[in-house]
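Form predicted alone, single chain, as structure tokens, below.
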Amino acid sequence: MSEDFFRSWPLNEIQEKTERYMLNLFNRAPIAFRFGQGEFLYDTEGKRYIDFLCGIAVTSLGHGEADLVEAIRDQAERIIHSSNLFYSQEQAQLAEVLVEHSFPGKVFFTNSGTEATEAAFKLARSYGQQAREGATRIISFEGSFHGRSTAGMCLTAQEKIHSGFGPLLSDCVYLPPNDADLLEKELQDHGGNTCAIFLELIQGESGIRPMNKDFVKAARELCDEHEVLLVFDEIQTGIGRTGKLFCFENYGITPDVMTLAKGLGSGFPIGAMVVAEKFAPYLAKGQHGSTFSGGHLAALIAYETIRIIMTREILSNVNALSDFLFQRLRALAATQPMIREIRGMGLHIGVEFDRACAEIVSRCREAGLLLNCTSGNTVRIMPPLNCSLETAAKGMDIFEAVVRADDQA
């Protein structure tokens, strides 16, 4: 291996590559990071970092977790890749550790959420051909994200995302959330034609808005009187963010079809699709695939992941920072006007502001918190799920302390 591995780059070498050789598509903070250690990041000149954004909730066990550490070094040592045209135990203790957590079904391995997202847009259209006498219309909501893929693309309900790629897939339709009445209705009239419904519990890219739970009732209601598919995105809700080890287990409903990605694989590129028992023979051999997906190193991973969540007392973790951080912040809600909502379930959770907040993130991360501003005004918190309670204090002090200065400015 060549020195220059081992050399740390300063960071305006770093840029001056990136800038070069990459495509410019992502706006980036002007900082590279060297090395983490549990809720903490450091960058090229050693500076630390409290950890609340974890990769856009995807470290979930924040960095260098000793077991997972471990469990990555033996399993490269054994074997990384041999492909889907053959079995593999670590993706076979995988499924069976999540079918065994969530619902009765089958899963499809993927290597990220859109990938996820197209597999359940699939399954869902292939439903809607052999079950539902050629039914395409697929239901989303306003303000979804549901990935970058064409379907993903199409399922989401943002004219931002949808900007710039001439014609769309068809028969796509978005509803606003939270409207029982206008989603009854929707049914009713177009039910024949409808094969899926699509649905974040909470939504993250348009600022933490969960979804009413008389709402999600009533869509398993009317999912189950159409005969259509209710498909829950927990690609960022997944893997005990909200408490749970999935946002479902908070509503108390259960999902034809659920997709996951995110903290599944702790930093690792995997994500997955569970279907239930019902409905798993609508793709059949060849209909769907990939070369990578559920790769021993990646699926190894991923239930490792699982197994030191629901070993240790991580989800209890969860739920009691949760407690300490939402009281923290409705504490400073009450004396900061400029704050008009704080919302989010666990730890993921969402600070509405009057005004934009790229600033307020900007200064998070010069005074050594690491934040991102999502929708243009809201703040999003996402510590790691085993996060000291000393640390997200530290975090809640920097926060502060950056709010009250910017509205004395």
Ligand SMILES: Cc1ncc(COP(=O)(O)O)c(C=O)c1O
Given for the second form:
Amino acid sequence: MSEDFFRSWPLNEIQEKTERYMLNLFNRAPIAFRFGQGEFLYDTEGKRYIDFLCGIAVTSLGHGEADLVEAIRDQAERIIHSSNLFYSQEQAQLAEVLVEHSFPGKVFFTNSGTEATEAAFKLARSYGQQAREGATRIISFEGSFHGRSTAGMCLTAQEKIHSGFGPLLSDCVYLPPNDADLLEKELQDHGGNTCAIFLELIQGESGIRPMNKDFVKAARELCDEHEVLLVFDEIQTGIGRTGKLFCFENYGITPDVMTLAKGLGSGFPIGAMVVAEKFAPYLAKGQHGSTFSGGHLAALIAYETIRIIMTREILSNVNALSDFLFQRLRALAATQPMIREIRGMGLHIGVEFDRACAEIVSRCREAGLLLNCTSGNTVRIMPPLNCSLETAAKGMDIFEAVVRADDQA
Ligand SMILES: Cc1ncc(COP(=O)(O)O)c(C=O)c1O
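I would like to compare: after the form predicted alone, may I see the structure of the form predicted together with this ligand?
Below is the entire complex, every chain and molecule, led by the chain shown above.
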């Protein structure tokens, strides 16, 4: 590899240009990454970090996975993009694999999670108009996060996400999660005007909060009874993160619509909406679309990602590592009362503290471990799905040392 491959601008120059030329929308830590290999990221100074963040559940096969890189190179040489004005083998094979592993249905590809939400929102409204006498209400749950587009934001039941952008889309209704009685009452009163329920099986952005099984079962039954679409947002939970390819498999409950993104493209932007066969006709030719959607390269990367996960014992690695991490975390919690709760499934883990956790996250970073903080007081731990036990143990050593030191501070 040439020397230039590793050479980079100094961090202060990158920061200066970022501030001068970019909208200031992100809270950035003072690091720029230059290189990634497996479970590790290297910054511009050459410092190595264990990556327990995966770009927020995105780079689930780690960095520079050899077969993926080779497939990307081959595909880039062959064709990167044509258009949805034509057919594409890469799209067709990806759609097949998604449907074969989920439920009988049809797929629409997007370029992000929020666009998958947007597509599902339009499908729901179109279904309401065509099949349910104009039903428009859509229910989502307090603490949810479905994206930043207008529909994504309106389905996200968090005031801080809406603030400053009103008026919001009408008929988006928010209920407390895990309350089947309230959901039943809402549908008894307004079922005739309700077209869909959007649900994250584990709320990621509000602290890794799994829905309880009885509630999800009740939601399924109520949706069937009232002919309401049940949409599972698997944008963060999907593609192996929870130990199954899709989180709904852990619940034994199948949705009518599923949205995906994040881990689907191993870092390349691609999302998808999978719609059960029966509801697929409610988005028809010309009603929705996208220039980039499911481009050859994007679709090939997502296909390879799923192929690698399904052919290499990666889900069993997720489950074994998950047991290991939960055990270590529970042992830590037993000695650290500042840890309130450990939640999650597979390698989608939240550790709730009795205080803000930004300081713990930045101390871990200084010590060479990348994590993040969700909803103020919950550390989110998301190693690559193919992380080795050795690296997971090293990451936990750093986390434990930082938590113990914080307790003594
Ligand atoms: C559950 C969920 N839905 C939707 C989104 C939005 O995805 P994107 O940021 O790709 O638009 C996210 C992103 O964090 C998410 O976690």
